[in-house]
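Take a look at this single chain, the form predicted on its own, given in structure tokens.
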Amino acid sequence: MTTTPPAKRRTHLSFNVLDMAAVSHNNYGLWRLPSNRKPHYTDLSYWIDHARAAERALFDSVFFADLIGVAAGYGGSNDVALREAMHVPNIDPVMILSAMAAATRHIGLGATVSTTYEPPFAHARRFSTLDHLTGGRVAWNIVTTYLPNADENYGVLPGQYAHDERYDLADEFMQVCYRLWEESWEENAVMRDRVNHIYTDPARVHRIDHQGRYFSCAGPHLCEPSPQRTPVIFQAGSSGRGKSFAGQHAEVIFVGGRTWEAVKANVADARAAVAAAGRRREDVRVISDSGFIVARTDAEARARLASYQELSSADGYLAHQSGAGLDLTRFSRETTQEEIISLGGPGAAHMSRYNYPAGTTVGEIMDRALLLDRNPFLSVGCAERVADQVEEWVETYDLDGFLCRQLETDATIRDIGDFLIPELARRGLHRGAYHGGTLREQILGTPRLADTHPGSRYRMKASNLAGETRA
């Protein structure tokens, strides 16, 4: 096919690793491939080895998935969840950053953290303190929660939030956040003067003194400004309610779809949400869900997806779309979505959100699960191949990069880094190498948020003070 040229990018394709600290996400069954190094979460040095690892492919960012909670929708408990390993047991990971952050220089590191089970000041101390130990390379995934074992662990509200209130608590939220990032410490409040005895200049530090609906915070922020002061903002509403929430506060727009028309449909109407809101095309990037097998040979990838699917499990699957609380196994095989989907109860709505085809039934639901390919955005085969099939989905569903699904670690990291980066790099898809900065920049082009997202309204201005001295 035709390579388009490099000047009708304004960048780069984003790779990043889509990871969570737990046995399993999104590759059921697969631990149990011996050369598989994920059963090894727990161990620091597994980290480590992840991180350098996913630098020397040049991905932007290593990305981690979260969850607070056990799904305990199908098969009406948590059994299925727990003999899968589906997410559980997991460790923190906000915990992990700092170390792979000391083992790597360039490499971008991301952790999903929920608005809904904690203050907003404790959140923005923790990744102030992330962005300086990283030099500027973190970003946040902002969600909301939607597993109702969540909040039965957590018991600080009255009750689970309706999905709209779990955003409209998450608008607060961020409006703290930027306000303790943005606003509370002015660009040369720490002065270092030896001189004059001064670390600190007191009239360039400021409370907030926010009062809302959910939150209150006084501040000021403990943290003087951090190189990004805001992370990079990640985020996957699927919902109505959660797009238009990205369109005011991501920078980097994550979607899927289970058909390539629901996958063209997701972002259009992420881009669309962008527009909404006021805000430049240029300042998001709208990433997909995919998946890399890539080999030598064409027979060589297509022999390791064999090895995959042998092992692949449904129910891990089955179990991670039932989080919600609904249980497949209560229907027949021949009930279709859309009848469950109208007869409500607990997950019934979140069900809606997986974009299967009109008629879709519960058989074809169970049937599907365990099967590599049914997701669109799966390629196979030698680099060539696969940087065609990238080209071509780049292209067709207006994307600007991926976030890479991992079969197996770290073999699917080590293998897109050494066959399908070099192979983009040459076609002008992707940069072929760090270009220093923070994360923003190396994503996005700026090292601070742009000036038509929200966040920037509360950036206080640097004061011009005579004689101030930096030792």
Second form
Number of protein chains: 2
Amino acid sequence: MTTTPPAKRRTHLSFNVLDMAAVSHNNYGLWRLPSNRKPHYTDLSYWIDHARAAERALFDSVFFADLIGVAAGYGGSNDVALREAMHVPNIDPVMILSAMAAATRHIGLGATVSTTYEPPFAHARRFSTLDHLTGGRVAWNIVTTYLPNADENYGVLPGQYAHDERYDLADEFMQVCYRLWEESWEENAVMRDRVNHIYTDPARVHRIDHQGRYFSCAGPHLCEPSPQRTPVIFQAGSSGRGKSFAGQHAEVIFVGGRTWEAVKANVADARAAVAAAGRRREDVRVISDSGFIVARTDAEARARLASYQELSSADGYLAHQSGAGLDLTRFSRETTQEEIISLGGPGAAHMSRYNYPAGTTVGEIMDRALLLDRNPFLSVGCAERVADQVEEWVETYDLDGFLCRQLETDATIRDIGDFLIPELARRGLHRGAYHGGTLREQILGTPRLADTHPGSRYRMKASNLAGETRA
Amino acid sequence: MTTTPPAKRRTHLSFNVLDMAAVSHNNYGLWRLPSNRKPHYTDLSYWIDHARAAERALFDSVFFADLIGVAAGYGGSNDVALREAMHVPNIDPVMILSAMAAATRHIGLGATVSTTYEPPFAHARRFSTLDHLTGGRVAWNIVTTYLPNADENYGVLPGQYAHDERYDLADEFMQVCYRLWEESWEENAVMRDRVNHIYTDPARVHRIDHQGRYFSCAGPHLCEPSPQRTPVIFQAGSSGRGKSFAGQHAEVIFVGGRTWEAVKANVADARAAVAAAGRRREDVRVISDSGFIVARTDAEARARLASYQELSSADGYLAHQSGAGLDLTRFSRETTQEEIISLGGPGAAHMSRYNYPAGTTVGEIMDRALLLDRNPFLSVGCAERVADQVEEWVETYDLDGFLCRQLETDATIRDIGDFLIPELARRGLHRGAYHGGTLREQILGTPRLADTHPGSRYRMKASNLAGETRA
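Return one more block: the form predicted together with another copy of the chain, after the form predicted on its own shown previously.
Shown next: the complete complex, the earlier chain at its head.
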């Protein structure tokens, strides 16, 4: 592999916790660990403790993946998914955020919401509400969802939206949201003037009157401006269209990849998409999916990895990979990924996103269906060893930070906080403390969307409009 | 007025707090009171204090009204609504509930959600999530929404749904929700069997495969069964179709009325609708919208009323009444309500729901647009005086409790808790303490939907199905 000199990057890495409000997410079988509190995911106290632990560890955010259907496919039924508690049962992570906010002061709170199934007006209101309640600490991870059961649950007909059309719909969804968040209420619309009996100046609140291909929305937005207005936008598009969408809208892009080369290519694609959208490198943080098992000593960390591997469920990983309708058991062990992709269909599209090395066979995929094999970034050891690896990865792969899978609650993030973060802070790679302010200030150093962000266009328009109206 | 002997009723009255996550709700102008914390409605600490105060006062629930559009109409624009902060700006109350749950142990937490604009699958998941997180303390107030700006915000075309059709849609929405909540997951589906590596028994989780006129939803539900499964159902239908809907679905019906006679008729209609739906009287609690200003002495309470009346805004009340598109200023002062109703249209439909005495004129309506005039239940005084009135009202109007408007945060509920509730407890009319359990147990004495409730049908079906499957 040739190592090109990395472009200039921020000194402070962004560490974020990846989890899902479900029993198992990317770590199948580990719910059986007696020390893992994950089966208590329906208890409010579980999530409050989680948020506090992550804040104690100085993470930038806790971040919820989400899935709004059962990923059937493997064996042709829901059976493995349900037995493994693979993403299901789950609960709606958005509902948990205000309780986590009340128990913390600094940490960002992010949730995944799809743009395909719900009206943008309702979504914009929910996230404005959460941005108020969290004091400007909310983030939204945008997904477009490509899961047959999700379509069935929301009444979307088969074939109603092809993969790329979901991004067209998402583009329009974003436009409506930006207009509600940035344009509808001018900065000084809320007066709270007790003497003259004016709470809001009606001249400074505007309808948006959006009439598009997919949505119609009049406004005005119902919420007065929240600290960040637009929540911090996370995105992880992996297709060509998805990468372009992320380049336009995302403020934090997270990448994965089956191989080191794939990760490197994905990071480069993300940076290129950002540039192609006319945005600056420093407007966007690119972080990688990762697993860190850190302990006092290398031996302790390796022992923990071994205990995880012992309980890990190959069935769960295979079912996860088969999620988009591709049942690997239908193929012989000798079938190559290229042969599967050549068959076309959503399963093949999903398959192609895994980026296996050329010629990988179904047999090899099944054999590698073990803890974390989907991503090369697994680091296991004492703080020094893991910090060395972090440094190397950041340089080699041009990364701004990590989205850390929670393998065991609360051990994973507690140990990252106790061992890894202080070591990185000593090396000047982590800020080592919260500096206050909103989540966007914490991650990107700026309170509102950058001027290069497409959402900022509407903010400008509102100011101009106001100027014209009252000129 | 003839007073018929009231039917046998529960000993313990249900007291609930009515509020809205907005600056002003049914109490226009009072945000200007220096002691009123309501302009802090976007702060999480405001709502946490509110929930704690209501729990300290031993209320059954805190209950959020909601409005998803601006009630324009008065003067033909949004101006009054915005100046008065009449319902707008607001935030989404559903987002606040988990934080309130974390700060309390017993009190119920209810929010209003419309059945007209969002997919039932998403709604069912949100409320299952909240029922888990609150430990079975969540309630849902069903509305169908008849507000032109809400339609515009969600892309519902003018005339797409007539008033009564919204209830057809609501009936189907309920059916989907009941099936997800009651039928999809059998009671013992979740096994958490660490030894045999089975979290959920797939044979006990069912798709619902709903295909209806308005919705299509496959399932299975994504959430494992929550403590109450179906949240406690509140409803306040006032039209004929609305009353019938409430009689079928509601577990708590709240009524209002412009006059004493109207309230009495509405209570009787509610009881009759419950009976017509084949449900028992004790399956449903009928409570009234009310205002209580209680203090140590009558003089203190009257002084507080006077301070409220001084700040009350007639403009706000008129704009509220004009909310559904009826601009009262279009009519001469001499126009009667019957003349307005005879014009037809949504504004007239709204007008007719106010139940003014026959012959009431626009001038009279305007003159009476003062604090609380929309409802006869305003009681002001020391604990003994107000408790006497409560006793009389309960007997005369056949009520099971009250939905108490919050006029000033936190004075209203603090004083009800300090003065009125202890007095009612001494008289055996209030339980005087929480007895634990879910909200449904607290209000209705039963953990799950009663067998007479339409939602329970699906629960039965699931059990039968399971029996068949495994016979």
